[in-house]
Amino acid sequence: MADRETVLKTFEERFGAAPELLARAPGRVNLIGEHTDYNDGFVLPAAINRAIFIAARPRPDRAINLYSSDFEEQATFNYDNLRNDNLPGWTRYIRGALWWLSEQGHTVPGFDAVVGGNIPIASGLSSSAAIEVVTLEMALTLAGVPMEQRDKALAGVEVEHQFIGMPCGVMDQMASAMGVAGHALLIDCRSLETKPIPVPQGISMVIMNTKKARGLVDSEYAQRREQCEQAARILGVKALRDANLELLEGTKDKLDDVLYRRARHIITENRRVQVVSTILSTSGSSMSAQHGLRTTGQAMRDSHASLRDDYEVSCTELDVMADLANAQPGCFGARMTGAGFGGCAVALVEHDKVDDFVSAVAPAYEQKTGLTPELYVCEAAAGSGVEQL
């Protein structure tokens, strides 16, 4: 995996000169609020201090020369063949962002670029959203087109819908484009209003990569979305965000067991996000902060149980990781994060207990699963941007 300096150095080695700009877009971890985004609900992600970088320099023609420092592969194409699926798979999200800009009538010059990052791929930390956002940052700068951060995020969502064919919500791109250092970001996925929520001092976000590949995500994600839409129609609401437990229980006889449990997860998860956001926003003194963290931790554990039992998107590896994390001293709470079926879990851990936490969880997980995990101690970072060099 590549960091900022690696990408800059690789550009000079590949193209024989320094780049003119460096674009950056972070990954994200979702503290709580899973699968609520496409139900017009609430989510609480945080941008993390791991990112995708693109170093670039414009060309006088329309050619695009891309090198991936992660895949160690070069790809050359132009704006007339952005939909050429014979090009390397790692170019797909980049091509999608460039295609969207072209569809909007923006003229982006050709460019030489190196892309790389230190967000683990296919782990639930939204490397794909970061690639979309960082490409938009880079290309808009080259084109001299200003755009609000929220609009960059929504453009990334359009790339997913129209080019990739993934019916995602807005959370990943908004966290990547609009993150605030030291804060999680409460997002109302209907109004798109955002509110920074402070992450308590002395707390680390530990992301635990199970190394279980997320093979079922695309098909199961689309199925869950359809199930939620079906449940909302039966409940007579626009989206499950508008339902509550009283309505759900009163309409239970009209829902089969699966639809009932899917709806119950979304309704209770939305409530958990609101409770956690309120309590973290109002925790001032050290005593109230401790109470807020305990409440937050319990909500995270409840969220994992709901994702496991009602939404059925967890897996053995995620359950083992969450259970091990929750059993450690200094851990307030842990849960799976991301779409599920593998990938990562996240824990909130006292900063001075982090080393012991990592030393205990990693070998215990490997012993139980036979998989060697990767644990990343992260901070809440700022959203995407461009550095002129």
Ligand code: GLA
Second form
Amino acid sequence: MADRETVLKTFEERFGAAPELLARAPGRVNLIGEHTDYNDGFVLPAAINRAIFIAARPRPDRAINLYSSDFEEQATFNYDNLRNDNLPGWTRYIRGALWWLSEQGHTVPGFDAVVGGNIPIASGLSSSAAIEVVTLEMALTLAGVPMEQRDKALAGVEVEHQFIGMPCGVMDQMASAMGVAGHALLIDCRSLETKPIPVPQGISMVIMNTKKARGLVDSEYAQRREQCEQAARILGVKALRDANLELLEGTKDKLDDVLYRRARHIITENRRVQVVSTILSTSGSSMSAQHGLRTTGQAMRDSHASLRDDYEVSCTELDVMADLANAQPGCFGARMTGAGFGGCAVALVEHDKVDDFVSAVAPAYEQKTGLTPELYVCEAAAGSGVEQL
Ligand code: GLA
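Could you drop in the structure for the form predicted together with alpha-D-galactopyranose? We only have the form predicted on its own so far.
Zooming out: every chain and molecule, the one shown earlier first.
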């Protein structure tokens, strides 16, 4: 996996000159608020210190020469064949972002570029959102078009909806474009207002990659979204964000068991995000910080149980990982993160206990599942941007 230096060096090797710019867009880990974004609800993700980078230099013509340092492959195309699916799969999100810009009437010049990064792919850490956002960062700079970070995020969502065909919410792209170092980002997915919430001092975010491939995620995701919309219609609200438990209980006989449980997850999860955000933004002294962390940890465990039992998007590997993590000393709470069906879990662990945590969880997980996990101790990073070189 490539970092900033590798991408810069590879550009010089491939194209025989230095790039003019380096764009960067981070992945994200969601601390709490899962599957709530497409219900107009609340989420609390953090951008992480793993990112996708693109080093680029404009060309006088409209050709696009792209080299992937992760796939070690070159692709050459132009603005007239962005929809050509015979091109390598790793170009898809890049082509999608360029397509969206041309649909909006922006003229981006041709360019030589190297793309690479260190976000594990298809693991629930939003490498796709990061590729969309990093491409937008690069292309907007080449085109000389200024754009708000929020609008870049929304453009990434449009790429997913219109080019990729994934009916995602706004969380991943918002976190990647608008992250704040040292903070998670409370996002109101209806108003799109954001509020940075400090990650408590002395706490590490540990991401635990189960290495279970996320097989069913696309079809199941779309189905969950439809179920939520159906439940909202029956409850008579615009979106499940507007429902509460009293309304749900009062309408129980009109909902089948599945729709009832889907709605219950969204309603309780939105509440958990609000509780955690409030407590983490107000717990100042060390006494109340401990209390805040314990409350947050409990909310994370409750979130996992709700995703497993009511929303049914967990899997054995994620359950095993979360249980092992939750049993370790110094772990305040752990849960699956992202869409589910495999991918990653996240834990908040006391800084001093992180080494012991990693050495206990990794072998125990491998012993129980036969899969070798990867654990990453992450920091909350700033959102995407461009360096002019
Ligand atoms: C994926 C989607 C997000 C969000 C999460 C689940 O990451 O892209 O919009 O719905 O799943 O919380």
